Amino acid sequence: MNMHAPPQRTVAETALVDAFGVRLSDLPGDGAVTVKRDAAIEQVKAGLPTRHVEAWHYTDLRRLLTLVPPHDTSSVTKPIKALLAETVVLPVLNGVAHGKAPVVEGVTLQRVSETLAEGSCARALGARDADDTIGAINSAFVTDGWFVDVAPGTAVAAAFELQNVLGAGQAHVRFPVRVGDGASVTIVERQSGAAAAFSTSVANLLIGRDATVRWLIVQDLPDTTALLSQFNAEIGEGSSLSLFLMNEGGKLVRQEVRVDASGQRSDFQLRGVNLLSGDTHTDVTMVLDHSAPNAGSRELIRNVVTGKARGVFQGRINVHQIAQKTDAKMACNTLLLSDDAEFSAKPELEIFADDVQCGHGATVTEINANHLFYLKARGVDDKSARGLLVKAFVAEAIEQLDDEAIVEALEARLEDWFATHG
């Protein structure tokens, strides 16, 4: 009889084993919620997901996350500026949520840690599925975040800025938000830090009918930290969902981003820009189920990379029987600016309907050097004529925003970009 040794377990996941060991009494939460941290690390124990999960082919969790440290309480953070004018800020500073709610006329807001201490979030809690690494860490960790529930018929004049902001060691949070029946809302969502780190985010956005929600990432995290993150959503009737990505840092950072366009007539957009340099990895993986008929969606990615960065989208469309009269586009273009980077791209359409209109496509190239040779001939240096051709390259994704001072606040952070890495 042949016998087979379970792998041993590597140093990051030993880490995350013992740390709940020694976490789990300072960890907020009744009995039901305790259950659902327990049932999460026996996933974790099981092992992070290697190339041979396909979910995970292109980032082999196992190898990547090579270290993951100790939580460190003493650490201090302060919040950061935020990316537009007249913005109300939620701050989490090292994993806790940071001052005191702030009064705005129809939303609640509430902290993450006063509804694991109550359980009202318990149901939450949980791996999705046995490939949903990043719900098991959370829920097996998450301390804190901020809730938001905007009643419904509230337009929210004001954007929320929802940061989780790292300093050394570990921080896993939680960004619940809730838009009622003919709402509006503005979400911004930010992940940054300065110090090493391991970190967990999970954003869960419910949407009533007929409302309307703008929600954008920016992460700009130093290249010694992991962020492992992930965006939830389910779309009610006759309601919007704008998602708009930036990632411009990080060692090892994976974006999930899986949406359920769950009513009818209802509709995704999904922008991303992905800015890599140095020798980081950078994955972000969607899957979007159009599960009502009458529905669209349009997906864009934009990536630039450079230096010996690795990047990865993978993106799913999942079209079900009864979702006729779907429109679905989804597009992925990469711009590589050295002969070291590499970027994978793997979009996917699975159609169970038979009227429906749905694409997809990809392309990988470098800048086109009669591009180049035009700009140059006209006085333009090399560094400019570069930038100039890269952000033309980018620019679509961003000015899709259609709000000229996010466009105006998202440019400005590409400008600072290309002038250190370009």
Given for the second form:
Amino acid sequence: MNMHAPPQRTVAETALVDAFGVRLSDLPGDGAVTVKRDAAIEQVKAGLPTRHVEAWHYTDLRRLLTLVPPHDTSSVTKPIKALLAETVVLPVLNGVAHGKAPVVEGVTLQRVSETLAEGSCARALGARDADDTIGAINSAFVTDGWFVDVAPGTAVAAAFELQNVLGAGQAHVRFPVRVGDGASVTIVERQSGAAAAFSTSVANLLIGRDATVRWLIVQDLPDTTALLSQFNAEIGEGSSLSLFLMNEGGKLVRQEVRVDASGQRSDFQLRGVNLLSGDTHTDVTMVLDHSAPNAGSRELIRNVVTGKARGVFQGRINVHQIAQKTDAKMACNTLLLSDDAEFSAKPELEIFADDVQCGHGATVTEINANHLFYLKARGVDDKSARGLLVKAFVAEAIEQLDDEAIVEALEARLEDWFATHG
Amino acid sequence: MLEIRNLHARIASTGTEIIRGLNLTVKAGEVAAIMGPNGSGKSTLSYVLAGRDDYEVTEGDILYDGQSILEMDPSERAAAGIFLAFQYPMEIPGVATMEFLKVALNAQRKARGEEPLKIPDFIKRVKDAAGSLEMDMAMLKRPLNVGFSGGEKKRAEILQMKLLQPKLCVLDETDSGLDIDALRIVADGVNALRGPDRAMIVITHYQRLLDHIVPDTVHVLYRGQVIKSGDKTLAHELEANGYAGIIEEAA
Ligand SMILES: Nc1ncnc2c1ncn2[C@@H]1O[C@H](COP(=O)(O)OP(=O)(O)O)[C@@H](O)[C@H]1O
Ligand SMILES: [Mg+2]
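Since the structure above is the form predicted on its own, I would like to see how the form predicted in complex with its partner chain looks, so please show that one next.
Zooming out: every chain and molecule, the one shown earlier first.
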């Protein structure tokens, strides 16, 4: 008997490997892309990560991923209503970029299926390392998405909204975005759908010097859908990136955030709101590298967990030796609303520079009974009083965004979530 | 309006009895002062009236307009017109004061089957009430009670009382933390609310407040019971002689 025989494939692993055989002839790409796809599927064949892999410790993907339906190209979806009023919507419906590329001054927009066909995006494909399961699955199966290229010096007035709208089946999409020196842009990324589905989504953001980028990810998938999502960014000298995450649904969600603050005097802000309910699992895993001096970063994650939901935040900040004068602070605060709700927070700092200011904190609390009594003593009923307190808890992360239209749009979503889950 | 009959209440978590057979009747239009040494159970009584679930009523009853309120939750009691001005108002981060006032006012209106207030009407009411209490509107933009001084918190309680127009007002040591000018402003605010349909229970352990809010009746609370009742002269007597004599007399 061979003691090292790989364990038998799970249903999901088998479905992924089989799907590749079925899909191969339909997947866009030139020779270089095909080589990358083949390498990626080999990594998938080696098996999904378990909790024994540190990066996946709280999300045993091999055990948790049970939702891998076959591709369903017949399923029909529509673009969704944009989060913000003044928006150029770039939908991807069921894995296919929808509509003609709009014309926006100073911005080049292209379908990812075209960049795959001509091979221009081959270099970006592939897994970063053995733990990069999302990169691997996505590289093997990616069909489409939107490439956004903002020319240097362009201040884009309208927001771009990248929509990954899922029908039934599977969708694997990519959003490469390049922001040139001195440019500024707001990007909204939507992860949405109505039926049971499995999706991977990879955003790659490259920011030049002295540019300003605001990126909002809003995920409101049904509780029958699995989403493996990745946001990768590199921030150039003097540039700032403000990233906001809001998870409102999904059965199994892994949102990875990998940021390389490679430019001096760069600034990175991550604010996250996880509204977790039902019998679901949501994991936000961030790795931030400070690889240049005089840069700053802030993370503020606020979690509300109810029902039997389980949440994870892993936040790791690597401060490289060269990154003197780094100012990095990370906080993760959780409000548990039910006995069966659970949240695991693992903040980590790895510091190799000596002149830095870094810190992190994590708290888990329940609704404050004194506060609740005070509100009720003024006539506010129990449900509304709890709602007020929970909203107050998460609103801080939203209000810090400091843009009236955005704050209003997100608070409206918060209201909606409470109306159905509160 | 309020009739408390042989009330016994204990701390739910420890079972320690704090209110031990308390009787008190307050009529519509009446201002009743409750005085008593520290730790005698005054705040506990106010919490039990408001329905705080840290306390358990084990015996007796509280009748409000002839109906027992023991089964009502705090928000129902508030909607029915019972208001507690807290001895120590809580700071609630993240909840904007104006938003809270609007939610509270409209929650009570809704419970009484009234329409929610229009925003301009609401703002006018808040401005008027704040003006009469010499409160700065800028304060109300902050989160509820957060960073308010002791005196500002007490004024904010009275502001809420003015807006909510309750029928039974329970004021727990509203005078503590107020300087003499603030005390006068707050007392004027309270006096303006006096009326034939409204009753007030003013808890204090100093005569000082009662110079400004002159009570109809005075009750001495000691170890969870009313041990003596009288008119306003009882308060002067207490001021002059302290509680010792009355406690001895009752023992
Ligand atoms: N929640 C509580 N937990 C523990 N002890 C309490 C609690 N509430 C009241 N007590 C005790 O009950 C007694 C009466 O308190 P309180 O009603 O605050 O008195 P007063 O307001 O007259 O000063 C005190 O001994 C106090 O320590
Ligand atoms: Mg007291």
